[in-house]
Each structure stands twice: as structure tokens, then as C-alpha cells.
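First, one chain by itself in C-alpha cells, the form predicted alone.
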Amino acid sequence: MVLGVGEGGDRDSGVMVDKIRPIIRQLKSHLFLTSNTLTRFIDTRWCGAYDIRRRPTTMPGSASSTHRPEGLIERLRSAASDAGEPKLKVLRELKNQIIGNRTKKLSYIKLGAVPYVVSILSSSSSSDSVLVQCAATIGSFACGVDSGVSAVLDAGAFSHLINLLSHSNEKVVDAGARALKMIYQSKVAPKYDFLQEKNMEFLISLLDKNNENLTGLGASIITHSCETSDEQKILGDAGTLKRLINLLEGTTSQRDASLESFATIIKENPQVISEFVGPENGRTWGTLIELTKDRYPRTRLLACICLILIKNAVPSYLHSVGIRAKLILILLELVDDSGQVGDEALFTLSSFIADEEGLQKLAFEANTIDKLCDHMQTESLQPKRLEGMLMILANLCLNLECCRSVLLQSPKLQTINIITDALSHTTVDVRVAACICLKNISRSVKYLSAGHFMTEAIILPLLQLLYDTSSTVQVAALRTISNLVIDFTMHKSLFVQNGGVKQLVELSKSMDSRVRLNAVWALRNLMFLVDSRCKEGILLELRAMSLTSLVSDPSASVQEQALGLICNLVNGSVESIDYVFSDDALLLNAVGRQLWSASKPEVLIQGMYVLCNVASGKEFQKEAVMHQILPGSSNDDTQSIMVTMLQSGVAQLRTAAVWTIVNLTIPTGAGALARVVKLRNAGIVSQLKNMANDPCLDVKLRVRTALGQSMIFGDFST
């Protein structure tokens, strides 16, 4: 949102924010008022929201019907039809009713007030003062309420507001520009077509004006409508970036609006950045660095955002550790702001450190965890603020064990309780953030193995989230559960005893592929290193037929996890291999079919490891694997899938294939010789010889083992 004066638009509404703020500071030093009360007082006084002259009071019981919403609407209708009702008075009264009051805005919208206001705006008989009030009222309807913007647009106000920009009276121009800015701050505002030459000419003319409301409008249009790299290039080529850079030296309102638009144009666009922004463009770079020291918090925040966008697109432009550390410190300082700036600073810092361990270390060294824990333990946090803090903690704990350890040590355990409480928060985004945070903290093998996370305080809320109405929450909870159940057998019983397996199986049937994938993934991890009793319990819920369907799921990612689940099922004791032979080898045949039909390396790797595990079993089980990897007797000319796997460019797949051959050719088996002969006839032994110098060391070592075992039965070279 572009920072500027608030809603409304009376004769004082052009006062700039940097002139208002000193008055706020003076009032704070003399009055016992909260920040919100002060802001409300100043906004309404300077923006003409209320007439502060003393007015006669009326007892509630004797209120005239004209003061009720229906009465005001009737007067507005009369004014719109030129029936003698004073337009200026009724417009000002309507504006004063709705400004800053969402409930009243919605009420008057429902009563049909907006079309009457637009009718007055479009009237050729309306005076300049009336036009100003019309524009201010329309801007108030549009401010912060999407349904208000829709009502304004549906009533045809947009074209009339555009016409006001060419009016001879500067106050009318200002009022029109402010109303249009309000509209363009909404997601439902019309998208501006930058491809039309006349539109670009109009936009450039706005940015060239010596009027902060018009330049702010131009900047708002860019921020709202520029979405593609092509549009970024068009705007850059048209000279908008140069104009925005010039506006960085203007008023606070112009600087902030320009920084927002600037960020929109350079986002994820290295070409535009290198042309207009890089360190070689000393003026721009220096200005951005200086603005991070600006006296106004929002300006500092926006300057940081621009520098971070530059770093994300062209990392070499922001390689200085000093500048990176300084940005983190500035953002941490801005977190102390209790308003929108503080909330945005949290998410900006979170995204800044998300993908780079070096930045996570710098944030840790800046005592970010201590600062956030203090806020979380001492403040009653709004949902957005809590979400932002959780996401920063999540990103800090993604790679750094030191961060996880700090949170899990006794002085910070209260924060862990806050995180687990957030799992049951009423806001979807907070529940998701809490899941992500807990997932990353649980990446600590030390604390996971000690059972720190398998407690009722954590497991029960997570299980409850599996029933959440939001699929996004379900996915986040499933990913956290996948971490918690991956290892350490003794700690899985709590999850199983509370119905976790049953719900995972239910979600594995979801129509949402994301939910289905993560449910199967969690089942796979739950199956890892468990005893036969637990395996049987999982299979009893899942059923072999359902697992077979998952192996051939439309999603390759689900196929991969389903095959990984079967791999964990047959891993361990020899008796575990028997599970894939039940129901006439239903599961084993499903794996074999998938190996012959799949093309994704990830799927083939998991399938091959299933056969590798089965090939380590009894003689009849080894023969069953041979049946799966060799073509049937009616397809003698068909190349074995093993040759295809051994020739793969993916080292992991080659490794899995060679391991399978090693298990099949162990010479102590009664059928080993016969299997070696079949492998030779299928061209597999010959392919192994070609791999004696494989670039992957693991493959190379296994090939030597496989060839050595084969040579025991004689040299098959031709």
C-alpha cells in the first residue's frame, strides 16, 4: 500500500504525511492517548473526515429520520436528481458517516448509495466543491473494502474519476487522483494494459507531474498491474524506472510509492536490474542504501525490500556480508513496529533468509531467536504477526542445529509451547506456519531420537489437523508428521495408538494429489525400521489392493512414495519379504509392472530397491525377481529392463540395479548358476563389463562384486 494521507478529501486533505507526523509526535508527548487513537484523530482532522466545529447535539429519542441511513439515502437520491437537496451537505455527511467505518460502508453500499454519488459526479452542473466531495466519498467507499471498489466500478465511476485528472482546479485533480489510488490499492481494481501506447503515454504523464497525488497514482497503477516479465521490460524501456528513481528524492509519500513500484518492476528480472540498478549505476544503488537509514520506518522497509529483490535476482550485486548483516539488523529493528510495517518486516526477513544458510547464520548471530522469543512470550500477537515470527523461526531451523538447540533448551521451552498452541489457532495461515516451524525444528536427529517430539502435547494437535477443513493445513501437518515418525521405533507407538495410521490411510485416498502424496510419504516413514507387528498393523489398515493402486497412481510422486513404502515393508528380517508374496504376489507384480512402464528415474529407483531387497531373500524369492526383470518367453527379442537401468544416466538407478544383480548372483544359492546363465543370455553380464570404470565410485565397486561372483561359475566372455 502506498503511504499517504487517509480517506476522504476536504480542503486540508492535501497535507503531506511528513508534515503531519511532527504533530503526532507533539501530541504523544502531551496527551495520554494510544497510538491508534492518535492516528485516528490526526487522519480524520487532516483528511476532512469530520467537521470539528461544535455541532448541536440531538437526543437519541428525537433523532430525525433524515439522520438514519435510509433518510440519508433518500436525501442523496434527491440531490442526484437535482431536486433541490444541497449536494455538498449530503455528500459531506455521507462521507463522514463511512470514513474509517467498514460496517457503515457495507451498509450504505447495500442501500445503493454509490450509484447516486457517481450520478452527482457525472453531472455537468456539479460545482468544483461538489466534485471534490464526490471523489472523496468514492475514495472512502473504495478504501480497504474490495466490495466497495466493485460497487464503485460497477457504478461507472472510473471514467469520471479519470476525467477529473484533467480538470483546471487542482483540488479537483487531487481528489480524483486520491480516489483512483484507493481503487488501485485493491486486488479487484482493473488491470492496466501497458501494451497500449496511449496508456503508456498517460502513465508517463502522471509520473512527470509535479503533483504527489498524480505521481502516486502512476506508481500505484504500476504496483497493481505489472505482473509479467514482458510488462516489466515495457515499463523499463518506456523510461518509468528512471522517473521512479527521480521520485526517490521527493516527498515521503512519493518515495514510498516509487519504491513499491520500483520493487514490482525489478522483481525476478535480472535484465532490468542489470540495466538500471546494479552497483555500476552508482546513483540508484547509493540512493537505495541511503534510504535504508531513512527516518521513516516504511521507507527503510521498502528500501530493504528493493535490495533483497536485487540480491534474489542477481546475487553478485549484494555479496557484501556487511550489507547483508545490516539489512537483517534493520529488519529486526522494524519488527518492533506494532503496525503494518512490523508485520511486513517479519515476512521480508523470513523470505530473505529462507534459501541461504549463510544468511540464516547471520540472522542467528544477530540474536534473532532471542528477540522473537521475547516478543512471543510477552505480547498478545495478532495472527499475521504470529505467522511471520513462526516463519522466521522455521527458516532459521531449516539447516542450523544451533537454532534448534536454542529453542529446545529450557529457557526457550515456553516458545515451543507457543508453537504447539499455534497448531490449534483459528487462523489457517498460523496453523500452517506452526506446522512448518515444528517440522524444521524436528530435523534435529539428537532431539528426535530422544523422543522430544513424541509427546501428547505435540502429537494430538497434529493428528487433529489431519481432519482440518483446509487441505493446505492437512499437507503441512502431514509433512511434519513425516519428520516425526521417520525413525526411532520406540517413539512411534503414541502416534499409532491414537489412530494416526487410520487417518493417514484415509488421506492416501484423497482426490487432492498433494494430500495423497504426503499421506503416503508419512506412511512410508512410519514403516521405516518398525517391527513385524507394526508392519502388520499398517497393512491391515492400508490393504494390499489399495497399496497396489497407489503404485500405479496418476502422480509419479505418489508412485515413488508408494514404492518407497513397499521397500521399507520388505526391509529388515527375511520374513518381511513374505508380505509382497501374499495374495498371489499382488504387490510384487505391481512393482514389476511399474518398472516396465514407468519413465521417471525417481520411480524406477524405488522400484528397483524393492526388487533388490526381495532378491536378498530365499531361493524362490530370487527366482520371482528374475521373473520380473527378464522378458517373458514370448518376448525373446525384448531387452531386459535391467540393461536399460544399467545404461541410465542416473547414478542412483545404476547403483540400485547393480545391487539387485549382486543379491541375485550370491554363489551360495542353489540356483545361482542358472541365474547367472540367464543374466548372461540377457546381455546383462556383458553390460556389467562395460561398466568396470563407471564414473560413480559406488557403482564401480558393486560392478566388481557382481562380476566377481559371476566369474566363480566360469568366464562368460565371448
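Positions refer to the first chain, counted from 1. Rigid core (definition): largest C-alpha set, two forms, superposition within 1.5 Å. For clarity, every value in this text was computed on a predicted model and none was experimentally measured. First, how it differs from the form predicted together with its partner chain.
- Relative to the superposed core, Asp154 shifts its CA atom by 2 Å or more between these two forms.
- Annotation for Glu623: C-alpha shift under 2 angstroms between these two forms, rigid core superposed.
- With the core held fixed, the Cα of Arg479 is displaced between these two forms by less than 2 Å.
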Contents of the next structure:
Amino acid sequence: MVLGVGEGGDRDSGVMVDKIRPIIRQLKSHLFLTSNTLTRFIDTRWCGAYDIRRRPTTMPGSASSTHRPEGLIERLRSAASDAGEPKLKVLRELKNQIIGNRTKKLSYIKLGAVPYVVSILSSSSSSDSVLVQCAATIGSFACGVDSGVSAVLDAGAFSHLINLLSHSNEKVVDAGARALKMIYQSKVAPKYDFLQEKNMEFLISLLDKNNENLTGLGASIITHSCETSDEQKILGDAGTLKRLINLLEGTTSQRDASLESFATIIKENPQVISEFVGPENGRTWGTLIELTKDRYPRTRLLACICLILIKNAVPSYLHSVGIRAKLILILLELVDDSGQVGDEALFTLSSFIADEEGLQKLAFEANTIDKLCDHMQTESLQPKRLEGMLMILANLCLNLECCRSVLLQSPKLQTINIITDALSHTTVDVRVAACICLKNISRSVKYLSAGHFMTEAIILPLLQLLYDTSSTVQVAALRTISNLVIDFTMHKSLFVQNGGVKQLVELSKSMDSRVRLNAVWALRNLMFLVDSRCKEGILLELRAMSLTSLVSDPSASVQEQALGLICNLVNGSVESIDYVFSDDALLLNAVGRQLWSASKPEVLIQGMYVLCNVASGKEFQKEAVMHQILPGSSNDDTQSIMVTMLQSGVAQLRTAAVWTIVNLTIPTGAGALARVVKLRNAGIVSQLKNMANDPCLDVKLRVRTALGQSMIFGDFST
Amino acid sequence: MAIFTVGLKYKGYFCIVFNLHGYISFNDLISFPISFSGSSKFSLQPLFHLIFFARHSELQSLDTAKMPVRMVESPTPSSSSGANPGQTCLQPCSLLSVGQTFSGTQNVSSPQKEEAWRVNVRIQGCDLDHGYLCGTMEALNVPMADTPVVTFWEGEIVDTKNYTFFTNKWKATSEVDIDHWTKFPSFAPLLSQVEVDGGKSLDLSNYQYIFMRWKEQYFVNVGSDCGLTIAGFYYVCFSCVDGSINGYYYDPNSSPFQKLELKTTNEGRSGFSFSSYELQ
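Could you output the structure for the form predicted together with its partner chain, given that the previous block was the form predicted alone?
Entire complex below, previous chain first.
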């Protein structure tokens, strides 16, 4: 038996035909239907009201001499030059050859078939049925193959197809509209200029037509060409949204096309949304809600996408917990669809819950984890699907400890193995998603403290990813590692022994600032509460000189992490302060310089805490800090950085600065009095007095301590 | 943590708490006759009330008399009467940040014997938005343990947004809550409001004391059969002024009001030192 596809039947591309083929097979076996009945059923569903014919008896690709490409091309050339060959027959043969067959399309394009078809299309002598065949063949070339679209456009088909739209014969119009729609479904199609008045008029006229193909073309044009917020606004103002909403009551294909272009017009545009949609536009809102219950999965998905776009742009419009929970349930149900709808549902759900803890909670309560784990454990998943599932799990675990707990406890532990295996997946996006997923699961201090992640099964593949050829993967792996190395137990050695530090140090010298940042970040976290042996190991690998250049890195974020690293380095046993004094206080001077030159509060906070930690050391170390904050002579009028920091609007920076002063003025130190005098002379003590009622409680309490300590030596202010 | 067993309860029976898998299974009580000759692993303690009149470091404040500036004191927290009560998180306090360590004692005395464990605490995680704090607690001279015993605990910060003064779990009734909270002098100004609504309408964001419940979750370095129990939890009061911590252990099956007293440590430094990590 043969699966016959009628002219222009690959409206939904050859890919679609491939996709429905297994469904047909299943249906056939279940319903005992003949292939013809089924083909008709399927084509009416997917291809609209197309006239369905059996293909010629020979299958495309069979070794028949009549269908040798060169022979067909010769006959096509003859038909195009009115040299006797019947146009209709040749065109139909060609079309049947290429439908749903990407290889054939490419080979006929290469042989130059497209210009002949366009030439027949442009010929005034062509009959209506020839025009229909031409348009269908062109549409077929354009369907699902970008180089086909280019070939069609290069041959000048576009204007001829547009002309067909005003033809008196409805069938010709239909065929023209279908072919144009195929073109507009490709990214290489020309961008439609909405700014031109006559273009907009034409678009509106398409949407106003009582013809599924014309309205579908209008919708495709919008979906393809509307990119900027200005274009969205113009389309809204011109009344397209209203028309698209009307079309939502049409056929399935009209509904889906309209929903897609509707989504394009409202995407990330609160202005358009508040003007044209939203709950106060009761009808639109109601229709969209209603369509989330439609019988067709794709329609349900598109309706959900529209509502989620509305929520993302104007959160107040989708405030009802009930609707939010319902959307999650619908999307979860759509995940069961094994095709494109299922894949898209995964990514839609993932982005829906990405930024809001409340939604993550709702998704958790809807048993999302159970459902995904079931899928992951029972099916062998396509990369796209696996990626989508990993991303949902990642977003669920971003904030919620309950989600992490569920995954980390049996019987879900198998999922962790699947996630770990995905670290070595052949597809880049899956590797990245697995890293992100693991990163978010490891945001649990409880499980980090229990050493849950410092296992060979997790650490070794992650370390391997540090050598990945894709820098996106490297960055994702680094981000995960930077969480895992916080591990509070003694397990850090596993990471160190397997060359982790060496590779992090290597990557901290990368030219790619994202790689550099995350490598330094991981080193900073690794340095948190480690013993001196580990500190030494890291510093030996990193070298003080490289660390100083990271402190003054062009990227402020790298500076911040590098300073955080030094801060952790000099924390712990008092001897560790010595690290910043080696090589003529190379590191301390670098930190001091950065404090004078940097402006970003995050950088200054970390730098100030380095000084604070150093100031908690021996007398000479306190003096060295004094030198960093008051480098000039006593006659120097330059305001100390300390005063600037104390006056900062960022409470955390003020806190760090006051702690440093607290450490410098601890009365037991031999040089405390002298330091208090210097700080007073530099205007720092009087600045502290101004802060006695600081709005930040932490600052206020430390100021009290600092002032209390400096007063012990008497108040010289009067 | 507390000594595993609880003793001498009703009518000549010892009640021994049997724990195989941590605190959850701890609820099972098994009664033994008085002739029971328990293994030496179990130390048996009679129940009794201990009342401490220890120095409360949270009462300390700096002598500000010599200061030429006027301090605005806010000794009592404000009671917000607006429509949005208690919605502000607590302000971060640098002395209660990750990496900070504390040391002191937990008093586990019995009438027969004065006893206190040395205790070290380290803060490992802090998430004020969720009213969450966690860390480890190390008990040093635990009688029947060969090594120091380390537990991991999670804390609920009473910020009136995520958590109120009422525990509503862990076998703690609101009466038990009030009994414990009132042991902290700094709780006194809050008592009347807490009795009404658990403190839900209080704004504690500028209060100099942070109240918490610390619940040990698992043993880090020993098995759950180590002879110690983590079934109960601590009522904790942290002073933002000097970083001192006071706490009372509550477990209906352990000696009541075992007092925890901790101070910030400086590891031989002349001053305060800070460290940090940042989760991605």
C-alpha cells in the first residue's frame, strides 16, 4: 500500500508527514482502516480541503527511467518553452517526486528545476490548473527547506505568487496563498515591511478574507516579520489583534496560526498587552482561557503560551493562583504528547516557572517532579525532550529545598543518576541543562554539608566538562562546580586530587570573561573554610602574581570574586594573614590599590573585608592596613577611602568599613592609641559619630563598638 | 543534641527512647521494668527542672555615657498596625553570617552530677528571605563518645514573616513555646503580643535580638546509634550586639531547659574576621 499525498499536501512539511506516519500505522492496526480512507482522514485534518489523489503508481525514488531527474528536467524545460510537453503532467510528476523528500528537493533545486516552474507560472498562456500545479510545486520546494525558499525567491516567484492572490479562480488563490505561507514559514523569507501603509492595508485585507489560506498567510506574515516593539505597536493599532482574535473562532488551522501571530505581537510588550488584551478585554481573555481546554493539543499549547506571555509582561493579569495552577496542569498533560507539542510544552513550562518561586511551588504541588521522573526513568528520551525536562527540574530546584529533597531521597535517586549521565551526553544543550540542573539541586546547604555531591560519579564528569570544546558547557560546568566545592566536610580533597584546582586556575586565565569569572568564583568558594594545606595548594597553583592581575581584571565581577577569594584566604588561623604579606605585600597592595580605584560597591565590600580580616591580625598587620587607608602624609588633604566607604549608600559596605575600624581600634593593641589619633585626624571618627543612628542596625551596632573603643583613649574632639 | 536516654519517669519504670534511624523513629517509646540493666552505652537521667540564673550577655550594652552623640535606642520592637504586618525580613547581621563560629557550653547537669559539654557552632548557610539558617554543632567532651560529635542543624528565624514564635510542631505547644521564650530577658517586651498571635504582627526588623529555633537534622561524623539524641530542638536567642547566643534545648523526653551558651570566637585573632561563599 502507498501513502498517497495530494498536491501541495505537505502543507505541514515533509517532517510532518514523517511524524504522522507512525500514527497512521498505529491507527491502521487498531482500526483496520484501509490506507486510502486514512489518508483522506489525515489530509483533511492536516491539509485542509485539499483534493486528494493517489500518487502515480511508481514511488518516488524508484529506479524508473521516466523519473530520472535529468529526464524530468529536460521535459520541464520543454514545457516551460511551450515546446509541446504537457505542462500539467510534468509539473505534477515533479511535485510528486519532491513532496516530503528533502533529498529530492535539494537535488532538483541543484538541477535548476525551480526557474522553469516559475517561468511556467509567469506565462500568460498557463491555464488555471497549471497555475495551481506551479504554485503547489513552488510551495513544496519552499516547505521545510531554507535553500528551497532561497531558490524560489531567487527565481522571482514571489511577485507572481502575490499576483495569484487576486486571481478570479478561488483554487488558484488558495494555491498561491499556500505557497506564500510556506515561504513565510522560513527564516530566509523577506521581511515584510509593516511601516508601509499599502503593505498594512494588504495584510489587513488578507486577515479580513473569508478564506482559511489567505488569513493563514496573513498570520504567517506577522509571525515571520514582526520583531520590534514598534512593529508590535503598529500591528496592534492597525487592528490586527482584533482580527486575529476573531479568527480564533475559525477552523483549527486558523486558530493555531492566529494564536501564533497573536503571541508574536504581544511578546514582551506590556503596552500592547494593556491596550488590547488583559482581563478587562473580557472576550479575548475568555477566548484564550477557553482555548486552553481545546480538544487539539497544539491549540491548548498555543493558548497557554499566549497567557504566559501576557503574565510575563504584565504579571498582575495572571494573578489568580487557580489559573496559574491550571496552566501548569495543562502543560504537564501536554508533556505526554510524544511529538513537537510535548517538547514545546516542556520548554514553555520551564520558562513559565523560571523566575517566580510561587510558580515553582505550584508546579511542585502539581507533582511535576514525580511526573518527569517517571518519564525519565521509563523512556529513552530524545535530546530535546531530555533538555526540557532537565530545565524544569532545574527551575524547580532553584529556590525550593523541598524539591531538592525529593530528588535527593530515594526512590527518586535514580533521577540523579540520569542527570549525572546527561553530563556526558553528546548534545551540547543537554550537557548544559544537566549542569544547570545539578547546580540548582546543589544550592542546598543541607545536602552540601552532608557531602552528597562530592562523589566520583558527579565530580569526574564535571571535571571532564571543563575541557569541553563549547565554552557554554565550560561555563555551565564551572557554575555547578562553584556550588559543589563549598562542601563543608573534608571531601574537598576528591576535587583537588583529581586535578580540579589546576584546571580552575587554568580557566581563570581564559580570554572569555564568563569562563574567567566562573573559574575564579569556584576558586573563591573552594577557599571558603579550608585548612591551611589546601590554601597553600591553591595558592601554589594560582600564584600571587596571577591573583593580583585578577584583582584588577577588566571585569568588575572577576575583581569581586578575586577579592572574595583573598578574603577567604586570610580568614581562619591567624597565620593565614601572612599570605598577603609575602613578596613585599604584593597581594595587600593590590587590594589597597583596588579599593582606591574601584567604584562598584560589590568590589569595594570584598576589598574592605580583606582589610578587615588583615586588621584582625598582629600589630604590624594592623599598621599595614592603616597605611592602605591613610597612605598620604598627615598634611595631605585627600579624603581617606575610609570616609568615602562610611558615607556609601550601601549598608553592607558601611558595615565592612566599620568592622575594619573596630579591628584597628581594639584597645589592647600597643599601637591602638596612635591609630585612634590618626583615624581621628583623618576625619574618620567624626564620620562615625554621624553614623550613630545609621538606619542599618548592623552598622549602628558596630559604630557603637568602634566609638566606644576610640573613646577609651579619651575624646579629643573638643 | 542531648544524652540519648531519658530516665525515671512513671511508677518505677524507666522510659528508654529507642532510636535506630534518627529523630523520626524517636517517637517510639518502649518501657522497660525497673530491673532493666541497661547497657553502659545508655546513661540514665532522671527528669527534673534546671533553672539557671546565668549572666545574660544580651543584657550587656556599651557604656555610652562618654559619647558626645545621642543614640536613638529602640529597645522594644514596634508593633505594626498597618495592613501589611510583619512583612519585612530581618536585616542581615554580620555576626550571624556564614563562616562565623561560636563556642561555649551546653549544660546537661543532673542532680547527681554537674556536667556541661563544650560546644562549637559554625554557621554554614543563611537565607534571610526564607528565614533560614543552618550550620553545624560540635559537642566536645561527650561522655560516651570517643570523638567530638558533630551534628548538622537547620534554623527557623522568627521573622514573623516565615516563622512566628509558635512552633506548631516538634511536640511543642504554644505553652511550651512561651515557657522557653520567656527564659530570655530580651523576650519580655514581646510577650504580651506573642500571647495574642504568636508575634505575627510584630516588626522585629530593627530588634537587636534574633530569635530562632535550631533543629538538628543529622549526625555528621557518627552514626545515629552514637547514644545521643537529636530528637529535640533549641530555642535560641542571638544578640546582634555582641554575637552571643543563648539557647534552651527542648525535647519532652530529655532533661528540660538544658542551657546552651555561646560566644563568638576569634581563633586567636585580635579582632573579627569574615569569610564568605556565594551560591550560583
